[in-house]
Each structure stands twice: as C-alpha cells, then as structure tokens.
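Take a look at this single chain, the form predicted alone, given in structure tokens.
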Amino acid sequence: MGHAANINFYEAGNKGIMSWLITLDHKRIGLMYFITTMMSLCIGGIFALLVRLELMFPGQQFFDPNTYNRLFTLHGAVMVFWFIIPAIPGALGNFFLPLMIGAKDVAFPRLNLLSYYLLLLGMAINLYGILHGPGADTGWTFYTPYSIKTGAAVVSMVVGVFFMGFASILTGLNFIVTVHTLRCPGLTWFRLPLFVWAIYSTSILQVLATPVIGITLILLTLERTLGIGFFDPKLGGDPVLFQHFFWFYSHPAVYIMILPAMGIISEVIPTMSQKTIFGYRAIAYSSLGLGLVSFLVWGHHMFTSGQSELANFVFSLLTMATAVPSAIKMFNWVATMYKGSISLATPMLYAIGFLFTFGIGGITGIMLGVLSADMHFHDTYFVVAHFHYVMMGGAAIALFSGIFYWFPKMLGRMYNEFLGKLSFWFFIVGFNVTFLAQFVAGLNGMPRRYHDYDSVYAGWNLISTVGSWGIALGILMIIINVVYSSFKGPKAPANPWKGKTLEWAAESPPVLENFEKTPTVTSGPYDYGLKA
C-alpha cells in the first residue's frame, strides 16, 4: 500500500458494493464481520424468544417436542459460532488493533478477507442444512451417540462449523503476525493496550485450540457417512471421547469469546475514569494466564459421565486455578475506578454492567467446579443460566460497551446518549429478570433441554419468559441507535472520550492507511493525569 490518502477508508476508491466485496482494508472487514455478527444476535435472538414463549407456559404451547429441539439447538449454535465466538475479534478487532499499533493494516489483508468469506461459507451451509433438511436437533454440542442416530441435518451444521473454525484460525494466526512484527516504533510489549494483549491471547487459543474441534466434527461426519466406528460402542467407538475432544475446543473457545470482552473493558474503564490502569502487568499476564489454564480444565464438563475419581478431583482443583485470573482482572477494574474521574455515559454503564454480571457468572461457575454441587446441579436450569451470564452477561454487554465507546472512531459521528442509556437499562433488567429465575429453577431441579417441565417450575419460567422481551428491547434499541447514528448523527472528535491509545490519534473515521504518518509511541497507553 501506498501513503495515506488524505480521505477516510469510506471514501476511498471505488464506493459501490465490489469495494466492500474485494476490500483489502482492515477497517472495512471488520465493519463486515460487524454487520454479520449483528444479524446472527438477532436471528439467534429470535430463536431464544421463541423458546421462551413455549416455555413460558407448562404444557405445549406453540410447538411440539421435535420442532423445540430444533429451536434451541439453532439459537445455541448461531449465538455461539456465528455471533460470540467472531463478533469481537472478527469486528472491532480487525478494525481497531492494527490503529492501536500504529500499524496500515493487518501483516495477510488477503487472508484477513478469505477469513470472512469462510465465515460466511460456514454459515451458507449451516443454511442449507436448515432450510432444505430436516433441520438440526442436537443441541450446540452435538453429542454423540445421539448425533449420529438422529435423521436430523446433523452433516451441514457440523460441516459449515468446520468452515468458521478455519476462519476462526486465519483470524487469529494473522493477529499474532500482526502484532509482532507491525508495532510502531517505541511500542514495547509493555506499552501495548490491553484490548491488544486480550486479542493477541484469544488469538494463541485460536490457533491451537480451534484444529481440536475441527477434526472432531470431521471424525464425526466420517462416521455418519462411512459408518467409521470413532464415537459409536456397535463399531468400536466410544461416546465419551466426543466429549473429550468437544471440550478441550470448547472450554478455551469460552476464553475466546470472554478473553477479548475483557479487553474492551480494559480500555473503556481507565478512559471513562481519566485514571491510570491499575495493574497494567497484572491485566496483561492474567490474559496469558486465563489462556493456559484454560487447556487444562476441560473434564469439569464431564464429573458426571464416569470418568475417574482421581480425573474428577485434578479438574475441580484446576477449575478454582482459572478464578485467580478473572479475579486478578475485576479487582484492578474496580482499583482503577476508584477515586477516578468517571464519565457515566453509555460506555461506562454497559462496563460496570459487565462487573456485575460477569462477576455472578465467575461465582456460580466456581460453585459447578464444587464436585458435591456438580452432582446436583448438572443439566440443570442453573448450569445455563451461569453460561449466559458469562457469555450474554460478558461477551455480549463488553461488546455493547466497546461498540458505543469506539462508534464515534468507526463511524465519525456520535450515537444517541439518551437512546443508549436506555438500551443499557431495558437489557440489564431483563437479562437479570430472566436468568436470576433460571438459577432458583435450576437449584429447585429444574432440567434444561426439556421441553414440557413440571408446574412447580410455573413461576419462574414466566418471570424467564417476560424478562426476555426486556433483554430483546434493549437489544433494539441498540440496532436502531447505530443504524441511525451512522447517518444522522452528530459529526464526532477525533477523541470524544479524551482516549490516551494510538486509535484516538487518528481521524474520525480514520484516513485510508490509518495514519497520515506513522506514529512514535514515547509513553505507556493510559497516562492520564490521576495515577492509581
């Protein structure tokens, strides 16, 4: 590439639908990834409101036994392969991390789009599978033996999940790339934003964790179309190694979806606070850290499926080992807010909602890595509450927040404040509402996956069902405020938030290659004047 054209990336070039298509530009993609993303939120949010209608109600209500399995398997599967899993690294990290380096781009443009179009050919055939067959009625996890045995769409999900995990993997090879060899002169490792060291962790996972999964579901398509004994005890196989193979992918790829929203709160925390990060080193080695143990705790998904006592008790012990990262993290969040400057805008608001409830999801996943409790609470209602207040209640608000908080540099125009608040209220309300009743239902006994349950549960699920519409409100509020903001609203600074990283020094939006000229970093990344 050239130097920098004095136009921002929207400008550039050619303006129809093949510049998007063909684009090389980091920023580009990652408002691709971004638009994608958004639309798999609201597709597998539709699927999650149609399973709290039936749900909402003992008895059928809408849809019998095998048209609800499909329902939750497809809200599962799109929510974590098409929307978690790419939705912060795919979308805001392809755009901001090369400008937080100082970088023109990512170190493979043409492998950073080729891993976009694998997303979307993964999710083509996931597509395929659904409209044209008989659907997918497995759950997101596709356990054997069942997912060999059931007529279901079972090839085509798995198969489009292979494709996404090769996107998955580009994605991540090309940061690590990126990241060492790309740095502007005088960015030490240690004078990288934190938002750069999270995506540079997630991305070692993707790269290593991501092959485990890929060649599980290979093994089993080779079983449902060859008949190859891997997972089925009539040919050899055994059902259990699935699951060991599931979740040592599936474990790290939780650290993949949450790795990178705690890096987006490690930014909007010190600027929304005009305070330096307490515990810089800490933040940085604990997202290292979260990324190795995070390999090593895979069986506690499995204390109930017979293996040994001695197993169980190494990966309950393991399980509390991965709380001293994510705790090392909180409490320097709320260290550096405290006698901060702090700025309760729509940023801030979604990243201390991140500190509530990611910090319920880190308890009660403690309380199923207790053997004694595991026990009880397995399959259980409690079980997916605590995942969707890591995966919703982290993943999912750190990307609103780091939506709002980098719009205006996206974008070059300022969101809607009071819509934004707004959306805030109506989503933390409603997410608490619905899956506050999912813990007490599922301490009570309560089973997940079913669907009919008995009417002590009654009360719950109808507290569950009316909390969803609130987390679907804010959720709108959200789309509206961006589509609308993007052409009508205010003009924005280049540095609305008064930002110390490399990102806030470019224009908004950014010029075609970033920088007019590239940067010289000669101090660290949150120097503001109140230091913690």
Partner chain sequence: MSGAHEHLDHAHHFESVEHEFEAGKLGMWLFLVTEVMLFGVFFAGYGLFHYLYPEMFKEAHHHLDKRMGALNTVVLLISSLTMALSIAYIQRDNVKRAKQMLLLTLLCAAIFMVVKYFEYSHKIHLGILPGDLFKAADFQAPNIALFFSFYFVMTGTHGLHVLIGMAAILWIYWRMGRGDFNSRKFGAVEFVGLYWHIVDLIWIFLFPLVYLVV
Contents of the next structure:
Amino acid sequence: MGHAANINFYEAGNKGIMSWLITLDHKRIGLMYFITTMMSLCIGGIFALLVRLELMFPGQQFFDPNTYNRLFTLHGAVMVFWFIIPAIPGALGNFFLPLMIGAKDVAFPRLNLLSYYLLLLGMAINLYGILHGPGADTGWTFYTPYSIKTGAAVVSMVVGVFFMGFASILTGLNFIVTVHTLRCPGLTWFRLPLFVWAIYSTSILQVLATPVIGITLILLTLERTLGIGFFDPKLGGDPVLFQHFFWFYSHPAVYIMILPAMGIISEVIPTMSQKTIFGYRAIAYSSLGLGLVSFLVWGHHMFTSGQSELANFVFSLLTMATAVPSAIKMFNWVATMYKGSISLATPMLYAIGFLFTFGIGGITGIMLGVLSADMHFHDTYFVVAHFHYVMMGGAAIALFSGIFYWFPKMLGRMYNEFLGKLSFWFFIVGFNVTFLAQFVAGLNGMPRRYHDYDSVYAGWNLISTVGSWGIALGILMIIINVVYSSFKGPKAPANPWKGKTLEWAAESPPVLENFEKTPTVTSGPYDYGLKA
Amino acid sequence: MLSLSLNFLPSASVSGDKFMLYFTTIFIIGTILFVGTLGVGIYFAFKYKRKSDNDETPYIPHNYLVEFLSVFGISVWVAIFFIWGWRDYKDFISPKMDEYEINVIGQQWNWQIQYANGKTFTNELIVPVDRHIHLAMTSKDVLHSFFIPEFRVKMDTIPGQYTSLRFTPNKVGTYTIYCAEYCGTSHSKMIGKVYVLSQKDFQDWLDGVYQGELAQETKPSNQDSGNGMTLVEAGEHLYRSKTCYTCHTTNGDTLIGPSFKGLFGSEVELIGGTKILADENYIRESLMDPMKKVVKGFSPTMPTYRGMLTDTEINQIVAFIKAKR
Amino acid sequence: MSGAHEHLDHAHHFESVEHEFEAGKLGMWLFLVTEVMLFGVFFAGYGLFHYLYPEMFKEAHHHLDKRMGALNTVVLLISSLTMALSIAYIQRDNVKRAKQMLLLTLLCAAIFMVVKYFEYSHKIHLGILPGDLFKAADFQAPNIALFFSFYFVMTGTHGLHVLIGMAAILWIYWRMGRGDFNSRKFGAVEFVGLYWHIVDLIWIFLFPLVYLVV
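Got the form predicted alone; any chance of the form predicted in complex with the partner chain too?
First the chain shown before, then all remaining chains and molecules of the complex.
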C-alpha cells in the first residue's frame, strides 16, 4: 500500500509550503483558489466601500474625480476578473467536480496548476499597474476610444486580464475533458449532479468566449502602443466594433458567473430539503440552453450605441427569451421545497436568499431587456443595481451557500452555525438596502460612474452607503467563521447533511485520491424519499 | 432636505409618458410574480421545516402539467412586454414629419448645440413644446451619451459618425441633460439644461425678441460658429471657399460629381449596384472617405477632407446640401 | 496483455494509456476551438473593414506579394503531409522514418519563416509598417495604414503560432529520440500534429482572404 487508509489529503504525502505550491492535487489547488479569490473579494470590497464613501453625500468627499474613476474601475475589474469568474469554478469546481463524478483528479492536473499560476500572474501584472503607476480609469469595460486616449495605466490592466482569461480557458477545457472521460462506472449523463452540469455548461462558455476577449484586449494594447487603428475613429477604425467584441465575451461571462451559482443552489436545496429535485432534466437542459443563448444576446448592452433597428429587435427578443429558462429554474427550486424536510441551516438560508435576490435581478433584467425602457435605464444606477443583484445577489450569495454547505467536506470541521446565520442576516439586509436604493436612484435618472450627483439623489445614496457597511460586516463574519472554524471547529462527520451525491461518500476531508475504492453509481443524484 | 420619494422624476415628453405607463405596468406584474414565487418558497420553508431527522418526503421528480403551464405563462408574459416595448421603441426612433432639427456635438466635457440659424450654445438646448425634435449628434473625441431623464431618452454620440435622438416634449419647463457614457475626469460635470418653451415663445426666441430669463442665460460660444450666419449660409460659404462648386452644382447639372439638387434624402445607386440613402452619415462619410461609396456613373476622384473640416463645418455643409433637396 | 509487452506509463488517475490518449485528444480539440475563436476575431474585423473601405483595401492589396504567399501556402501544405506521415510511421513503430518526417516538417516551417522574413523586410524597407510606424508615402486612399495593421497583426499572430509549433515539433523530436513513443503510445505526436494542422488550416483561410480576395 502506497498510503494507509483514512489518511486525509492534508496529511498524506509531502508536507510544508512547497508541497502546496507545486501540488497537482485538485483539492489543494481548489483550496488555493479559495484563499486567493476570498482575498480578491476583500480587495474588491474595500474599493467598493471607498466608492460608496465618496458617494455618501453630493459633492466631493474624500477623492477627486480622477481618483474616484480609478477606484470604481478597480472595484469592477477586481470583482469580475479576480473574484467572480475564478471563484466558483476555481475553488468549489476544482475541489468538488472530481469528487462528484467519482474521479481521482481532473483530467490534466499539471494544466490545472498552470491555470492557477496564470491567474496569479494576471493579478500580479494588474497589481504592478495599480501600485507602480496611475492605475486604470476606463471602467472595467475599457470602451474605446477613451481607453486609447487616456493617460492612465490601461495596458497593465488589460494584459493582466489576458493572462487571467488564459487561466479561465484552461480551467474550462480541463473540466470538459474531466466530465467526458473520468466519470466513474454507472455515472451516466443524467445521473450527474446538477452542479456538474452547471460547471460543464460554464466550461463550454469559457472555452468558446474567452479567446475573443483575450485577443481583443491584446488589440487594445497594440492600439495604445502602435496605433493600429482598429478601434480608433481618427485612424479609420470603429469604436463600436470594440464593444461588439467586448460583449461577445462579457455577456457569456455573466453566465460564466451565474451558471455555477445556479449549480450550487441545485445541490443545496434538494439536500437541505431531503427531497428529490423537481424537474432534473429541465434544470440540466436550461443550463445548456442559457449557455447557448448567452452567445446571441451581447447586443443588449448596446441598445443606445447607434446599432441598427433590426439588431436591436433581435437582441431584445433573444434577451427576453432568456427569462424562460431562468424562470424554469426558479420555479423548480421552489417546487423542490414542497413537502420537503427543510433544514434552515446556514447554506439553506443563503440559498433562499439567493432565490430572493436572483428573483429581483431576473425581473429587473426583463425590464432592461425591453427596448423602450432601456432607452431610459441604460447606463443609469438601475443597471448598476440590476447587475449587482445578479452578480452579488446571485453568484456571490450562492458561493457563500456553497462554502458553508461544503465546508465540512473541505476542512473536515463544522463551521459555527450561529455566526453563519448572523452573517446571512447582515449580508442580506445590507445588500438589499444598498441596491434597492440604487434602483430608485436609477429609475429617477441618476447616471452611473458619476463622481458627483444632483442633490435630489442624496437621500437614496446615503441609504445605499449605509447599506454597504452591512454587506461588509456580513462578509467579515463569513471570513472570521471560515478561519476560526478551520482550526477550532468540531470534527465533521463524512455526511453531515445526509447528501446523496458522491462527494458525501468520501471521507471528510477526503483521502489523497478521493475514494478508497472507485465508487459505482446505481441511481440518480437526488433520490431522497424514494421507496426501494 | 433629503428626498426619499420613490418616483420624483417628472415626465415631460411623449416617450416619457409612454415609459411611465409601461414601467408602472411591468412593475406591478413583476411584483406580483415575484411575491407569488418567493412567497410560496418562504411559506414552504416554514411549513415544511424539518421536524425530525427521519422525516419522510414524497418523491416528486416532475409534473409535466405544472412545468408546461409555468413555461407557457412566462413565455406569454415576456412576449407581451417585448412587443409593447418594441412598439414604443419603434415610435421613438422613427423619423417624423416636420421635425425640428438641431445639431449636437459632444466633447470632453460639454455639449455644443447648434441651431439652423447658426447660433451655437454650450450645454443649453432650447426647444418648442409639442414639436417633434430631431437631434443629429456626433462627438469630437470619445463616446458620450446624450441623456434627458425627464424625457426618458438617451443616445450615444460617437466620433466620426452621426447618431439620432428624437423626442417630443409635451410640458413647458426646464430639464436636465446628463452625459450617460463614461468619458473621463469630468464625466459627472458634463451637465446641461433643456428649456422647453411654448411655441410662441420659441418663435420669439428665434426672432431674438424673447423677453424671458432665458435670453440672458444663453451664452453663444465663439468657437467656429460661422460669424452670425445661419448653418445653411455658412454651408454655402464653405461650398464656395472650398470650391466644391467646381464638381458639384446646385441646379441639377452634372459635372465631375453628382449635383446637390435633390440629393439629400434620395436613394442613390453606387458603383457595384447597391443602393443607399443619402443621409447625414452618407454625406459625412463622402467628405471623409470619398472613395468608399462612389455614386454609379462617376469616377472616384474626390480628395478627402478628413482633418480639414471641423464637425461644425461638416454640419454646415450637411445643412446646405439639405436645403437644396 | 502478454508479459513481453513493455510497461506503459500513464497518469494514475486514468485507467490506461488509451484512456489518457482519449482525454488528451478531446483537450487538444477544445484547444483548437479556442484558436479558431481567436482568429475568428481577426476575420470578423477584417471583413468589416473590407466592407467599409473596399477601395482602400483594393489599393493596399497590390502591395502584397502574392507569389511569396502562394509559395508559403505550398510549403505549409507539404509540412502538413509530412507531419501526418510522421504520425503514421510512429503508429507502425517506425521511429526512424517518423523522426525523418518531423525533420522535414521542421524544414518546411523554417522555409515558411524565411519567406515571411523576406516579405516583412521588403515592406519595412518601403516604410510599410503597422499603425503609427507607417511611413510610406505613395498611397492614395486614406487610412491605408489600417490595412497593413491588419496584415501585420494577422500574419504576425500566425507566424508566432508557426514558431510555437516548431518548438513543439522539436520537443517531440527529442522525446522520440529518447524512445518515448511507439505504436501504443504516441499521444503527444498526434496532439502536436493536430496543432500543426490547425496552424496550416488558418493559413489556408488567411492567404486568400488577405492576399487574393479584392
């Protein structure tokens, strides 16, 4: 025997910091992603708090306009590229995808480690631009021609994003191959846990869409260094072409962020309700469907960019169509709870919180997809509030739900339930206060990316700023809970939630190659309440 | 005093009124749907709260009737709102009879607003009530977006291209212009005012006899404003000084290039057979890149005027060609 | 399996060499998809500006050397053949021939790069450079630098791929010499071959689009 039974992956094999830095174990890589992305969340969150502080009252408070412009750019870029895109696939996907399909590892462990270091490289390049230069001030969208003309450090930002994009592509590629080739015996496609379906759909998007943003950002770099003119109207280029390329990636990127989140919710709700998922195939297919449609709706970010009527018609129609699969998922999650045995432990609280905030995000999304209404809403705080409801209220809440749900499996210890519930209430109240206020400001015409605003918006902005402190406290409690419980939490059993997916069949924490013996699957992933 | 009312922004245009009706409807229906779905979810969370560790749960993998009805319901709901939104939008962007045209140039960080009579204002737009207004807009430097919240309309301005913004104000008053597309340091200071005057006051204002406060507030910009000429006059001046007349007549005769008579708004056939509408964008394009879309029957010999004409001068030439239609 | 068969190495999370090969192949195909998306951006942009500035493209076009482009097309096609032959030989355990074919592939790639070098240096000599560096004076159409920016960016990116391909071929040549591959285990050779074919295929699209279509 190479290693004795019941030695978990923390203790098996080599020890010391180097054994982590050059590890090929998907679980260790997943944990490194976890630590990295949670740090990114804190950095992005600090930028967010500073932005909200500046906007607390009308007029200039703490930062001049140039500093403010850099702050909101860094907030957006850090949250999108450092946190939300890598967080769920990188941390939870890496750790649990192989476990859930009964594999020993991902298909290409070395590539997996390379992805992680490409992410770090991208972050380092960005940090260099932030610390040793003026930072970028373009907004995370880098719209031309402003991004060509500005004196700020755009190149270090976009080159960093290029490398992070590479990391994202390789992660997606790795997961697709893993799902195709490493499922354990008996695990057919329609016995896959829905989290696996979601990560699989996400991976397709990562592979197909990310190369487009990568090369577009390289072209922007060449535009700034050589003046190649593709996007510069002074040289005959077309600035709107940049928007097309940018959103061709960045709209699917929204689904790169939200699909894994939906996957987590599809795990947490059936297990915590001890009831089989309602409409398994509908949820699985709607993940794929949303992924495909997401490639055809990028133009809804450009309704007021002078795009042709026909294009606006088609993009608006397809955008509205995405409401259908999203609504199917909402209904199915609620229906799953019907006649369940529902535990309101922290993961489930966050999952219900997800239904609440994602519901608001979805309905306001329909409002924005409507052409006539978007003429007013576009580039106002209504849009800002909407995408925070989807990104933060969707992706981040689901991530928190997943962290608490899988915490016993990852760390082998239980988190603190009281602190977990407290963090939920701080987060959910703070979040809704912050962004409902922004909906009102946007409905009344407050444009986004404003350093200063008319005093009619003062009340709602003050409320929004106060709310942001609630979010900060909630996240702080999550981090304290995770750090404290990692060392001091009580030992966790292998299956604290009585889950039926394969990761619960492994030890907590799992052994080096996940299972003592390769498992064989004979039934669906959520067969709760099924009489034998 | 802090205002916390939910809907404090008045509507002052036809599209504003349509937006209000639309939004109110979708908000109410959306709220019902949201409260319905989430209410059921939260009710379930309490009703079916775990009683013991060995609760029995039924096995309900699907229910095709419920699933079909919910998909069908959502589809119908979405389709209705899509069609409604499309109709309002169509009405908003379509050119209308008897539009009053004004040119807008966005630049970091103000709006240049040019009237047919040659007057140019900075950040101040004066329009008559109950008339269709058409803003032909462009930008000098980076993207901007001309946004009038009270009218519920906006459109980006793009360097090197014209975009159109249309609205019909229906309430006399003073409203706000914002820049809605991020454009750099003073993005949030790129703010202007719209004065909607009664039709009589507007005519008085055009004639220079308006006595209201407004007359003092407007500050004509001295920047390439055409020395007191109207746009058409200034355009005619350019037509002579740039010697356009050596190739383009205004009486219908054909020289080296097409005549300007009846050109604007007509459909012209290009070399290669495609037909295109001779609009503002086409004329601008022909000045900048004359080789790009050459009218059938003419040789591509016109030199480019890129870098030799300001945006204002292009507006003047467009106005001149328009006047000859 | 007979005991005479040598031990075949495969990563321990796979069941067999064949299993590992299957995974590697799927991964390689997915990687090729990303390459297609990357060049898709160039083709989309090129198509748009070709539509916007037909006259300018026509004029710029006359300054590209079609014979050199055609020569390079032939060279790359031959290299694809030799690459495929190398895989065929290693599948028959003919390491010697497989190595020879890899060398021929490398030779073709080198010829391609040398031709490219002459094309580039001629243009640079005339002041035809991308973007701001463009100095040539004898052009009529405005914004003609835009065309040459496309030319350099597209052929440059492709050339970079050829160089990466050459490095990869050298790497498997070295491994082949070490005896890493045989008729049961030849994954890396096949994957580099797939990559080489896509580099070739992209040129097959790039050449007519940039050099020939007016």
